[in-house]
Partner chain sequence: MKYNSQRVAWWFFATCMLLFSLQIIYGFIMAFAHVGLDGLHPWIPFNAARATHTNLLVVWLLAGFMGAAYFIIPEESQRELEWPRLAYVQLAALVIVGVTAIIGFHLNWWEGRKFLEIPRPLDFLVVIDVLLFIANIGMTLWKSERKTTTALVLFFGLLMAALLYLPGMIPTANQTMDSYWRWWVVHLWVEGVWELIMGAILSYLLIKLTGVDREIIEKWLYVIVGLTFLSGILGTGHHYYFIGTPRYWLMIGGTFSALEPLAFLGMAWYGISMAKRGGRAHPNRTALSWTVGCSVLSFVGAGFLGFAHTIPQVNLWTHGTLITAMHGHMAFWGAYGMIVLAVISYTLPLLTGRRLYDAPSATFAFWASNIGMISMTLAFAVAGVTQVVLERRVGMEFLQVQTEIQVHFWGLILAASLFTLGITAFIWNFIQHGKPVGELDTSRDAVEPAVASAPVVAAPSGAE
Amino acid sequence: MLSKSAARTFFLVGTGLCATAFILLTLDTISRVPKQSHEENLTPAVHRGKDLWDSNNCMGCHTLLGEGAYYAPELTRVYDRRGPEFISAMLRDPAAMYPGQRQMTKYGFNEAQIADLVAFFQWIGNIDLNGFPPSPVLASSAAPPIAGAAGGPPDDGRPRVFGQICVACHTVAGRGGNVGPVLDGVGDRRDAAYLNRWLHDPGAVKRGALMPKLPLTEAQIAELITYLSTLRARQVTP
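Which coordinates fit this single chain in the form predicted on its own?
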């Protein structure tokens, strides 16, 4: 049983040690911020993008750095996950990217504002958050992809633009979105000329096509045609 003086001493010493540890840990955290946040990359465009994020109350629907609402997708790593082309297209016209599904408001951003928001998302995505948030897992079918089936492993030979834009709507080998048609075997159904016309302007090929005219470069279209042409039905050996 401690005496009153011993208990007082124990309390004061314990409180002092805990307070000292707290202060030291706080100072250590603060000292790490510039390096982990890459403050050297805080350009005027990033600042303007942050102002647009705040002034349009994007956090009312989206989550960033663990803060915000959970009505819409989490955006901390959206730059790596979707890329600048997809982000820009979504900011121009969300409904065109997901016809009849997306509820995101069309804010009417001009091209300069879109570029600022993309720069902001790029900076956010480069912050060292010690592994937070974890990499997302794309939706998959109940059955795992079969080795050697059309499309091969989920990321086997896929162009970067396919993983950033196309999988948001299309499924290959059981992984991806469910808005557009499954692309397994598309190389058997469509030739390179058709794919070229479709990727340039779906609406010109099929009136009322749900797929929007994507902001793809000629190089990206060529990559996608090459990849999609390899997606053929599995050959069954008798």
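Positions refer to the first chain, counted from 1. What you see is a predicted model; the values in this text were computed from it and never measured. Note that the rigid core is defined as the largest set of C-alphas that superpose within 1.5 Å between two forms. What changes on going to the form predicted in complex with its partner chain:
- Once you line up the core between these two forms, the Cα of R32 ends up 2 Å or more from where it was.
- Two rigid parts make up the chain, and between these two forms the smaller of them rotates against the larger by 24 degrees on C-alpha superposition.
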Second form
Amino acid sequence: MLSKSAARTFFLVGTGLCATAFILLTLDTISRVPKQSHEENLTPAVHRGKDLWDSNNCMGCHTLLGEGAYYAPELTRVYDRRGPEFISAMLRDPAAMYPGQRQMTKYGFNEAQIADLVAFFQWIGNIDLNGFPPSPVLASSAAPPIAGAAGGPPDDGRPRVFGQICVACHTVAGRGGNVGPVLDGVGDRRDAAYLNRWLHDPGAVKRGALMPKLPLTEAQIAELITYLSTLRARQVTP
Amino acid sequence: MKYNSQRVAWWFFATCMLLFSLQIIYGFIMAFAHVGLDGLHPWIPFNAARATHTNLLVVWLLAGFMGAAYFIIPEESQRELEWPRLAYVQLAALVIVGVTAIIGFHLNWWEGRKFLEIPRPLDFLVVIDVLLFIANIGMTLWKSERKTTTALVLFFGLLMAALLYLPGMIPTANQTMDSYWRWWVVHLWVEGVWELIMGAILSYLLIKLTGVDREIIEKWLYVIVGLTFLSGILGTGHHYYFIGTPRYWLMIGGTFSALEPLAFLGMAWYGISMAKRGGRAHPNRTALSWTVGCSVLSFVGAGFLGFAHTIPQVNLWTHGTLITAMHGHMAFWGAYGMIVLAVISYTLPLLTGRRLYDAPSATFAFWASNIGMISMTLAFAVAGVTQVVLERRVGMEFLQVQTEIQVHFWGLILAASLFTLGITAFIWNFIQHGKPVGELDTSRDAVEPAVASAPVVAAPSGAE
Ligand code: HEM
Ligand code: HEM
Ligand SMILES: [Fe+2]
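Please give the other form, namely the form predicted in complex with its partner chain, since only the form predicted on its own has been shown so far.
Next comes the full complex, this chain leading.
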């Protein structure tokens, strides 16, 4: 039978060996992380953004690199998914981008701070995370994946900005958010002129419109009008 | 109770009860926010509620460990605490730091890293406070002739816990490294040194409650903590899969963390088999239920549910979802919540001289809280699996998925209510015991049965 002193030896030797291995691996990791995380792009702005991220405990609602709380969206790839304009608008006034939804704190950041946070998200988005977050595997069988989420250019003709900003609130072909109305068939309901005015300033078309005035360029608006006009009833993109 | 200074343990346990109640209130605030009832948002935003919930948890568990140590160390080393007054000062300091931190959270003052939210200046105070505690029990142990394995394992567990708090303070601008060091605290605590503390308390309780020979119990204690470190140290790698660290962690972390359940399986086997061997001689059956219950549920929560998402191929999908919350609740409860409640159940009659372990409230507390927590775990599990499928596999928008799983948070609230009833009964029982006025127990048999050194003792207690 095992004696007490043999048990103690097992404990001491096992712990010693594993602790040594762990420290060696840690040294190796420290030497590799700068490359894997692209530390060369870690500018002072990114650093300031991280400080803002920490000092406001954004991780108490969101996850980042899969760590944090489960109350608000995972933000590792948010730069890719939503783009800088959306993120900036969100940080200026969260309620404007997601009216009537689960609440995010309104922080009153100034424009420089917002730029720092955007830089931070851009840097985070470029870390090599060994395949996380995974792309949705069941998505293709149901409908085309959200453009931004897949990273690459969309293949059903939707402009990139649509995949980043508009899907946060609108659904097309069964995919997207439910803050605004479903946009399938909007090409039947609205003509190009209306869409043009709407996208420049919803409030000017309809008093008290629930859609915010979005930071879109003329080129993006033109692209969006072309795309929205193709969304006809009964021939929803497969 | 044999030494006057053991009395301080009662004040630590009373603090536990208070902070635990507050923790539960904040849990409800978050659960209601998840179903859309977030009216408190302007004053207690979700991140403040969450930081309060988890930090109160950690503080009450630490207070429980300290109380347990102040009870166990004098008894094991057979002398009074070295500086009894210091123990009271150190408790007061811990409470003041904790309360300051929690008020700070509500004013947006924190460090903003999960589980390490306490602002930096307060971090240093925590370390100083814990070092005072370590010095106190360390001196008591050092000056004693009798250094038992149980006491030594407990002491080193607590010392290492204090030291491992330090890596969490290494400054870095790189989020990946920040996260790397954070896990040295979080993982190496709960899956490393805290298991030493838990194992030592478990072994102390088993020696007292079952009467099985100390040599046998302490031998297995070494085997269990040996397994803990053999798997748990390199098992840290299961947090290094997807944070920007090298790919080899997938293999190393996956392999070693998959072995971690062995230590918990050991604990479960240990609790059950020692209780069987000892013939359950001790009259305090409630304490024995908590002790054996702890050894079993720690395996379910940490071992089984931890294993369920520790393999890299699975964790890729479940990483950072409600699956983690499911595991976190059951593991913290089964391993650390229950060991503290076990030690309280055992020591309270000795500290106060009242024996209320047969009261209906004691039995009800055990069953209601455990059934409640198991149901809460199920509610988190269903919500978590649904979230993984819809958000990660199908690619639905986050907020849309949250609407789909709202119903499970109503389930969570129901289950949590049962849990809360159980804890209320526990606290009621605690209050009924009154303050620590127990006479010093020089005859050594008023409550405890005489424990001889024979392997099995079935001495019926005079108390019953
Ligand atoms: C009593 C012991 C344990 C406790 C108290 C515990 C608690 C926790 C907590 C609170 C988290 C979330 C941490 C964070 O995100 O900051 C976590 C994560 C995790 N735990 Fe444990 N745990 C224990 C044991 C185990 C064991 C034995 C295993 C494996 C067999 C395990 C596997 C995991 C994994 C894989 C994660 C990461 C989840 C993710 O990717 O989001 N845990 N644990
Ligand atoms: C009884 C009522 C309780 C309720 C309603 C409750 C609810 C919650 C909720 C909603 C979260 C946040 C999940 C999120 O980020 O969205 C949470 C986190 C947490 N709670 Fe509780 N809880 C309760 C009791 C407890 C108890 C008794 C323990 C420990 C023994 C505990 C340990 C934790 C831990 C460790 C976390 C962090 C989990 C993680 O990050 O993965 N809770 N709780
Ligand atoms: Fe871990």
